[in-house]
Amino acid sequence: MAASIYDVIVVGAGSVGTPAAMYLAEKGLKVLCLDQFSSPGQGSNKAAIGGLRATHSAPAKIKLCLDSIKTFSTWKEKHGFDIEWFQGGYVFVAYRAEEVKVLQDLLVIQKQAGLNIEWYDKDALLKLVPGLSAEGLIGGTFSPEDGSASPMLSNCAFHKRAVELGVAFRFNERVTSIMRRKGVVVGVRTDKGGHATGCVVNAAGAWAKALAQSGGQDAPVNPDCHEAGITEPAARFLNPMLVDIRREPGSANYYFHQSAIGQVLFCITPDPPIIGSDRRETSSYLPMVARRMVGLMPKLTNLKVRRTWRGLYPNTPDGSPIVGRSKTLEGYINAVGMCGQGYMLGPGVGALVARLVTNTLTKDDEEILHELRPDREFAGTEALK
């Protein structure tokens, strides 16, 4: 086959897209970046709220966000860009017995992985987030290193690196299919034309299931759509991302932090899942998590909402990603199904994706792929997804 224009096309400028593309040329590849949107991170990334976890239940997510958190963490020192970096832990609280189960069984396996977290009872959670309820908390799991950054500044600061190592990006071009020949990628077509290579990079997020079709491939992604909100800016009053995994009528898990700059944000799961692609913000929304977080942590209730708004979470069967080379079509990866946790498995799954492009995988990343891998059966769900 002739020589590509470019060694790899990204597609997708978002939470996945923008670091795979930068860790990419890192490894010296010619490498482009195609987004339908007008720059990076207006797809589902400008709709996340922050939050930096590896605790997580399946051994791929806490490997892939470990390495994650280490990017996050030391971006500014090594690059001084500040992304809003902070590092204040992830609280999962118990106030059933169902919740200490589910959070004390996940420590055996979430260890192995090399998460550092612990137990907390009652008196011990209390000390450290003063604000809980206390009445009928039972404990809870903390994990310190996790934390939280700011997406914008964050895509935005890989984008800037992504371009000082020579990537080029295009926007506003959408990618209409993966061009083929004889079970090969040759390049993508694009609502403006086309550009060659010899590997894609499918990081489209809740519109990657259509491109993986127009490459004769599937992927089970479907988007359904999840609500955010900020408040005013406060003096500091909590450090770590609270999730509290009950269900109710309407919802499953939710969880806020407050942000390097006051800002609390906040996002519950609707139960059920509302399915599709619409981003318009409703009414039911703001009473629903308002009422629940009031009654977690009852100091919220007098906190101004500022905004609210609606993101799309590209949902895989098992609720973990979808990573990895096609059977079928040579030259065509997965980088698909965040569940929604795009932002915080972006930096890994993109450095993944580098080194399983220039073939300098890891025993680790062998054991990740075969977990993640596209031809896998989707059974069973992710406990914490």
Contents of the next structure:
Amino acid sequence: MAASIYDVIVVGAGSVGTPAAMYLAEKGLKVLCLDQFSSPGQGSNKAAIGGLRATHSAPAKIKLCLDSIKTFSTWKEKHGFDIEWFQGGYVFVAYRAEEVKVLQDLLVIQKQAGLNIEWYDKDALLKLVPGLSAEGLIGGTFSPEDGSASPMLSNCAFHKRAVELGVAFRFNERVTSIMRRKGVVVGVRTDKGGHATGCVVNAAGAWAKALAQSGGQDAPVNPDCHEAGITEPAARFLNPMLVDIRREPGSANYYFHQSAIGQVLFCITPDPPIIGSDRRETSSYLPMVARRMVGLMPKLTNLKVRRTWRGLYPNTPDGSPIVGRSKTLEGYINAVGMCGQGYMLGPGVGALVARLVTNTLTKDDEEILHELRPDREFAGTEALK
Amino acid sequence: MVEHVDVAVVGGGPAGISAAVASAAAGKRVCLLDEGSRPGGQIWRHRLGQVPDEAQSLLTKLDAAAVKVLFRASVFDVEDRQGSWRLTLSQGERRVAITAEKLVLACGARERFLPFPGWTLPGVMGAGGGQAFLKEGLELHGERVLVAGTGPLLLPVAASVGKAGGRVLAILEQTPWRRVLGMLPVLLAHPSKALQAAQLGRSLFGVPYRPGWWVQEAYGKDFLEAVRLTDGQREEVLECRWLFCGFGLVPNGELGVALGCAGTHAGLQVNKAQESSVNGIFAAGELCGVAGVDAALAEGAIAGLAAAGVWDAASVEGHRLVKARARARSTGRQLERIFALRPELRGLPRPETIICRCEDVPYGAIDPSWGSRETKLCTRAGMGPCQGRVCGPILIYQFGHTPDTVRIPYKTTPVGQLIAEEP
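Moving on from the form predicted on its own, kindly provide the form predicted in complex with the partner chain as a structure.
What follows is the entire complex, opening with the chain shown before.
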């Protein structure tokens, strides 16, 4: 008999795995969380710039993120750990008719899903975001309940809470295969040995596909690279996250916000996408995002950039996560393909996984799981990737 | 717009100037970049028109050579263009791009700081930093100054304090007497250094030199008022206005490590021609391991000649340089042994003592079981303006961490200057 048989093994101690382990333990389960890196959040969590929004186009993502935001926004008062939550909202700007159409079409869906979001015309938007370039501005959406927090501190907080709840964490341990017997999960094999369990949650982020395949499962998750950066702190001049979805030669969208402690964090999406998992930052995107940011908000020009980095977006073909049980391998659960939104989806997905494992799903949960089911056709596209 | 040169030299101290002069003499187009406003680096820091004697001949050669020199230039990006390097730098309000066939890194070294209670009080500064202020004209008007830390640098700093009108209470050298005596053979082997030491000794006549003593704590409300010192058994409290405290130097190897050169925070690895593990990148002087100005001069010349493709170790000049380098490196290693940091210094910080000054991270916030990544992710240590250049060596010393590399932009740069010109 093995020394420990875990109720659940969560693979990945990142944006999704850490809160999932925490919520599973909250349900009273005996949980092991494994990560190939040396501490929580060293996959893509540490590369996130901290934006937390429910402003999506897919209903499941909107609902999950609304739930996440509840966790982030109340964490400090509930647990006394300051994760630097700042409720500045999200603004998607429109300078051309095509963005106006995309954003206004989405408003309908977003409102239906319960999102607090409104269209602001040019003057209202300029009042909301002083310093925004007025030239050619048509308007934009504003969702005041969105915000930001520190991904590193959040994951530290979730990890601390998970440990308090009894989760066992093992770092520097890579899962090499999911062990099965007659179509049922019986454990995981790692580079350090093995662990017995009847339930494995794949929360391996950008590394999810290989893990799934090691259990004979498919996960159409392929990472691409985004580059981000941070400036020195400044007195507050910007409340919401600004998102510009215009595509330009070399880059798709880019976005930036001012964190609770005053630093401006920004991120740009290379176009065409850089597929792969090489996490070394390049010389190419910083000049590009600098130009675009100063174009959108000229007063950024004198703010000093401290460093840049590259992070991975574990993408799925339709831009929505893959969450749910496998139909072909009993005890295997996907919590993968967050498409760069693992940080904002994490607590929502983690809590959902905990309800799934303990058979305490609500009707809403069933709808979400249907939308994100692993065996869907991946035909749609997320408009606000 | 983009200037092209054969050799770009990063750093205008003895190693960099030596490299630039050597490459230019071999007929190469050379560009020398430095963050300061005059050539000479930290060691030959001087006011305009007051060139130090020992620097004169090399600076005259630099003036005469066809070297393009850019001062106040911070290199914030270096891109590998497969066969050449593209450097982007910020110079005042300007953004400048240079492409070069070969790179010589001669970024020198910086001071090592070690934390003790009170080390962040105004009035406490690095020995080298204090020296720089004095050279820029700080006047001390009879104020009481304590010089402490380790290494030969403490002596000229104390001498400068005296020259600036300060009253040096003592020089505290953490290394014990028996090891300080190990300097004697070094001095005997280098008559010029012995002469320098004798001159310093004369100017420091009457100043107590106290090996085996170190600072335990600095006190003061808004400014330094007193210092508590110890030799491990006895304790004393000295009232003073300034504490110049230096614990040796740390190589500025960050740019090289970021570019993939093999080596560590203690020095980049180079071959006999001063070439790093990355083809086309040479390194010379302190960033290959702290060894002083003689090593910098020899290695700079070798790197400059090698970058120009004319290095010949078998030539008369080559022979001389190899010998000078070996001698200087050997002295450097001896000094490193003599002035090795004593373990007691590790026990000085209290839980509330600041470790990372940029992000205000106290010693007690760092779990000793963490590595450098966890420390950074959980406390932000190393994420401030210096990007770990000050607290990195402290974390290495206190906790045995492996430092993170700096990232693009290698020096903090305003958003507006990062914008590339339209191609």
